[in-house]
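Okay, so here's just one chain, in structure tokens, the form predicted alone.
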Amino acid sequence: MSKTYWVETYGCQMNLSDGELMEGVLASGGYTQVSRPEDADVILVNTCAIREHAEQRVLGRVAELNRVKRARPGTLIGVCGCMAQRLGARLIERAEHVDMVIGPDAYRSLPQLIDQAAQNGGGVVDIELRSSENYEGLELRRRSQVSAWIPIQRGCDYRCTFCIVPRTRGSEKNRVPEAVLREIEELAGEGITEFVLLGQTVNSYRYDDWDFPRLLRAVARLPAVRRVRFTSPHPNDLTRELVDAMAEEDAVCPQMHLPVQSGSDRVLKRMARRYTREEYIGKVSMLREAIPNIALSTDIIVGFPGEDERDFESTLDLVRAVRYDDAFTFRYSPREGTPSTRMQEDWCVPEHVAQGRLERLIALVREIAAEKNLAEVGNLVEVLVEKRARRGELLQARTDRYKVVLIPGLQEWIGRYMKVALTGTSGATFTGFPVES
């Protein structure tokens, strides 16, 4: 008899990523998936450690799934990924229903850690940082037949003094660029058209004399490959040479995630980020010069140790200046282990100071990304049609500049590439209509 699985993935792009990576490495082992985690025999959810409210809301849907153990018994439940990696055994202690805790270094070992929970009845941990560890030769199990993950770095180099990234994570390891240009080849030779290049500081990436530029190109120009994206970059490592692979090769997307955490020197400079305020915004004039109608958006935290309003009031100028397309804001969420848990005892911003502070920030963002989309309503564009939507009998569809666009269709659409016509917008996403199939 078939054993059965369930996988749920919460956090960022290498954490779905790690999904697909998870539920390749069970099929491989004899696993089925099924559709609800009632059914299954191994539930594994799959985790961030980035912020506080990310575990507390692993934590309650851990225990709410306490309920198939006791509905099926001998159901095991895993906690894997980056919140694993961080409380390890003290995972087991909060919470006794789970059997396994396991590190984003040992999902290659997935039917094995099973195995050894199920004859021990739980308590196996596995939280190794393996330093050559970056899944070369596993299958993955794409969810998507349009859109492919393509994982080309794990772990991260740089120290900023609020990320848990490089605790949980570990050192940088980068991919063999022929192993990743294989990889997409085989993927392109399936029908997939658009390829996500991720790495948690993916363009410093770097193996032998390849750089992130010189890989980012020779990906571009594989045959069938019609789009290329990458995240998440750092403004250090964002250079004139990637800048110029961007705007010269066709297939890469004029579109870019550009972290930058604040708009305050002095607050850059606790966070450890390497760069100032005007060395940031020199380099988005630099790829709005190269790349004209280039969308970016960003990652910013308000509330860390020792921001005060005038800090926050450089944030919101730099939003005016950048304007946007869209962001992802924080309120400062202190880890455990991190240099800025220190700061925190002698520069703690209140609570609601903070919360004040990210209204206003998300308030500031939507404007500006609302004003920048009303002013694209009636233009025609090129979407590829990614799915069924959430609601209505609509489409899916994301431009080359990463907008959501809605549109009625035909489930055979899904997969095609089909210019539309920009019909209205709801500040965030797009409606539309085709004008050619």
Ligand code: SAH
Given for the second form:
Amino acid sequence: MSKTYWVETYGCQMNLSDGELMEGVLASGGYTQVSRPEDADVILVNTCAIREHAEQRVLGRVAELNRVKRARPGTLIGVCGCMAQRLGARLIERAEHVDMVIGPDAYRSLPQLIDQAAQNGGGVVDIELRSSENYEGLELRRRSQVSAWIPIQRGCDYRCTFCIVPRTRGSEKNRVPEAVLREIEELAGEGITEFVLLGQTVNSYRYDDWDFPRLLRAVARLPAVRRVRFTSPHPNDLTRELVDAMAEEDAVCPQMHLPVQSGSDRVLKRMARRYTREEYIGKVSMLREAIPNIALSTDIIVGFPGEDERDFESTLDLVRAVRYDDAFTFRYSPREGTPSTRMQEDWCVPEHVAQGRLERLIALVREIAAEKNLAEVGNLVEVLVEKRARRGELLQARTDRYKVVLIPGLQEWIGRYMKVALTGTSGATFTGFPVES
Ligand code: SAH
Ligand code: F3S
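Having seen the form predicted alone, can you show the form predicted together with the ligand?
Let's see the whole complex now, leading with the same chain.
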């Protein structure tokens, strides 16, 4: 009888894609997926280390899974991904029911690591960062038949002072462009029409004489590719060539997630983001001139060490100036070993102050998003139907500008492009109704 696995993933899109990679490796190793952890011989938790809160959640979940293990002796529990990389063997000391600690560059040998853990009764740690591992040649186990994540880059060469990613995922590694294009063609052959190119600073992609705009154009021109997105670009690598590629290639969606982090030059400098507020706003203007209807979202951190009320007001000002369609907002979380933790000793922002700022920021972001979305009600848009909505009988669909639209419809519409009228908005998402096209 073949062995069974359960993989659960926390964190960013890159991590979700890594989850598909891990499942692909396990499937090729003869493992079968089960629909709940209680039935699995191997349970892998694919973790995120970006903020303290993300790690606490995972630790709680791993403790819960230990109960599954006690009820089913012999089950192996592995903690994988960024938190595994960050904590290494310390994880096993902290939670002794963890049998394996596996970093993001060790997934190719998952079956061997599992065998090793089974033989030795746990105690397996592989957190080597392998500068040549970009997982070429491995088949991912795709969860969606509609849209596919395509990692084109792993790791990060920036060193933002708050960020743990360069430590957990190592330096930037880019995939061979021909392999990326071949993979997309194969998936398109299976009926997938939307592709999301992934990388920590995806637009810094470079391979021989290929740069990101060239790769983006090549993907957009593949027959059967209807939509291409990418995430997340770094503002410094946002060039005129990239904007032109987006404006000129029909398949590239008019949408971008462009992390800003702060609207204050003093804070940006201490974050080592390598751009000023004005330069960022300049990039936004360049985008909007070329692609007037582009939808923009961002990431913002409040309470970074030394952020005072004036700095925070500058961030609010920037949000008012750019008028984002959406923003992910975070309270600064000190990560051991990152340079910002040394600034913290002098300039720590008290928790209640940071919390207050976060709430004000969220209120502003929501207000602007709701105003913008309300103005779109009544429009006719094309959506790609993605899946059943979480609740009720509705389907979840998305516009090219990445807006979620819930529509009534049939299961077999999943994967189709349809014209819908936007009938209402919750402020964040839309309801819509299919119309004849
Ligand atoms: N370049 C990556 C960023 C990954 S981290 C990408 O965009 O794909 C995602 C977001 O988490 C960051 O943009 C930042 O806003 C937030 N973040 C990272 N480290 C943080 C920390 N120590 N505290 C709070 N938020 C953080
Ligand atoms: Fe992190 Fe900055 Fe890279 S946010 S992932 S170090 S671009």
